[in-house]
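One chain comes next, on its own, written as structure tokens: the form predicted alone.
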Amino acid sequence: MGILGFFNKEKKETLDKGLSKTKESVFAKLTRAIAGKSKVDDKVLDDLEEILITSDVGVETTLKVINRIEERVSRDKYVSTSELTAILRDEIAALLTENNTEDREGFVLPEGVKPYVIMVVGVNGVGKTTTIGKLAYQFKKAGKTVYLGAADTFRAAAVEQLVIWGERTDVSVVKQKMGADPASVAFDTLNSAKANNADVVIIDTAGRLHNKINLMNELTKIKNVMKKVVPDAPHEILLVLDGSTGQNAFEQAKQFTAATEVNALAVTKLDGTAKGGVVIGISDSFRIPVKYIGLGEGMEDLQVFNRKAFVNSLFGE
């Protein structure tokens, strides 16, 4: 089953509002670039390239998009500037499709797999613990029994924040004392979840990047210990990135994908930034599906990423 798979009018309004700063930035620049021009020429394409790069789409992804548009201009001989937005939307949607980003698919819980284990990684401050709390809320709302593991034992605030989210969402939180072995917390969480026939386990991990070797060793140890309880665990490794940091989010994705086998992304804080293009660039650069996007502080503001809705919100229906 996909969690929060149904994309309704209310979610569309939240998405439109959350991406409004990015949309305004892109469209304002695009309008200036094509002012007084009737067709897409080299100057328009140069300006479009600059617009996409400054919207944090990323250089490599921008060049792919520009090359695709150049091919269409060459093939069709004449492309008006009024068509440019629709072409841009189509090509970006196509890129997201090629990167295995499915519409209306959050985490899917396979039949007969209990508990389903999600390990969450990301640096401090990106909204990792908040994302875990919102995910727990969505699973709980879908009728699932959820356990949270407070394996970020190096920060008291991280454990306290997870406990607060557990209380808010009415789900169980397994924790140990400050400085405890994170792998031990993960082990206890899975044992408790398994003993109580829980559906989902979400493990919070420490968000340190200053020493990649230590990070890699720690995440590997957590995974190996979890496998002693649930052989296939973790089923998902979710990397949480702060969309408002733009190119810094690319660097974090690079570091974490090198440190562990990330297979899903959540991009947060898109509502407060004009850097929403980072979602497109990261998805294309790392070939990892964006599963969720964060559009605000509310419980419902973590949305399943819907590529069609995303590009429609940015570039119009």
Ligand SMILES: Nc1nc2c(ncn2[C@@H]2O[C@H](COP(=O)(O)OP(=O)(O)OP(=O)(O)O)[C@@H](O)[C@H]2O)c(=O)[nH]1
The other form holds:
Amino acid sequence: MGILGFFNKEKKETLDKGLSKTKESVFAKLTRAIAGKSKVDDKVLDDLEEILITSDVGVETTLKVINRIEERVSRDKYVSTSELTAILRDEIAALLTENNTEDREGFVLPEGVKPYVIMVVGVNGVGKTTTIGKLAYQFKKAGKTVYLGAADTFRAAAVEQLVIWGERTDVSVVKQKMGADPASVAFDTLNSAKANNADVVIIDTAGRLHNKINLMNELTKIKNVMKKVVPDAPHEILLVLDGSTGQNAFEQAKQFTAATEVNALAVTKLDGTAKGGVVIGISDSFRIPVKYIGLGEGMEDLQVFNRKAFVNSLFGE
Ligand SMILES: Nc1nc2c(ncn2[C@@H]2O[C@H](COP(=O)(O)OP(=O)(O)OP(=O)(O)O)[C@@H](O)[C@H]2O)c(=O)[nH]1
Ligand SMILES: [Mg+2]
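For comparison with the form predicted alone, kindly provide the form predicted together with the ligand.
Starting with the chain above, the whole complex follows.
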């Protein structure tokens, strides 16, 4: 087994397929930038900077990557353009893994925390409910007892959508009527979960309220009510970001992390977009780890984010 031993073939295929648009776009630009050139010079580096920025890596992260490559070029004197993708891959992987936290292997819950409570937040349409369904599937598959709480009571369809995911994955869903108090739904969910000795609770929340202040106040209220049942809940506040919105996802991450105690990120919809580079920028720019990536609408299309696997998939191994 290599470093990616746990990362099986099927998962790699989903990742490669999901990232293919981003990869094609980056490579097309790279090919153009180095056409007719044999050596990495200032012009190539300038073009590379532009490629990374237009691939949604973000300015700050791009500059770090360029600096690293510049250092390497000045150290090695002659760097051929044919080495450029390999160098990019190595330097981006090194940058992302520098802050030495290990990538997790698989959908694992911390030991001794029961129920482990995950509150899922994010603006409307980013993929919260779908991500919850996919997580429910994975935890259930791992033999865990899962409870879902339909605390997005803003729309009737939201509750139904979660109920469908509950049926599909064969896990319990706690709900009330549309318009019910979301905090009350969360309270009920935690009580049921506790009474049934559940391993994990995932709370869905509304992404759309009358305004941003309302939304943040409501999230705070849900959090506080949950503590009455499980004092250290929520253990995880998972912010879901739509990767296909590129820099917008970045902005949302900034706003949410400033307003709530988000401690995990999920970046969805990386399939079908050329903006997958945004994961590199987000992973580098926020202290909060990108925990999951969404690569499709199916149950199996959520992966635990692995920085090396991601960069390898994007720039070839
Ligand atoms: N292609 C693709 N589609 C996704 C992914 N994740 C979610 N979606 C789709 O995005 C749409 C919105 O997803 P939801 O899960 O309903 O989003 P939400 O954040 O719960 O939305 P609200 O409840 O309205 O706030 C759905 O059509 C999903 O199937 C993904 O990783 N890839
Ligand atoms: Mg939803």
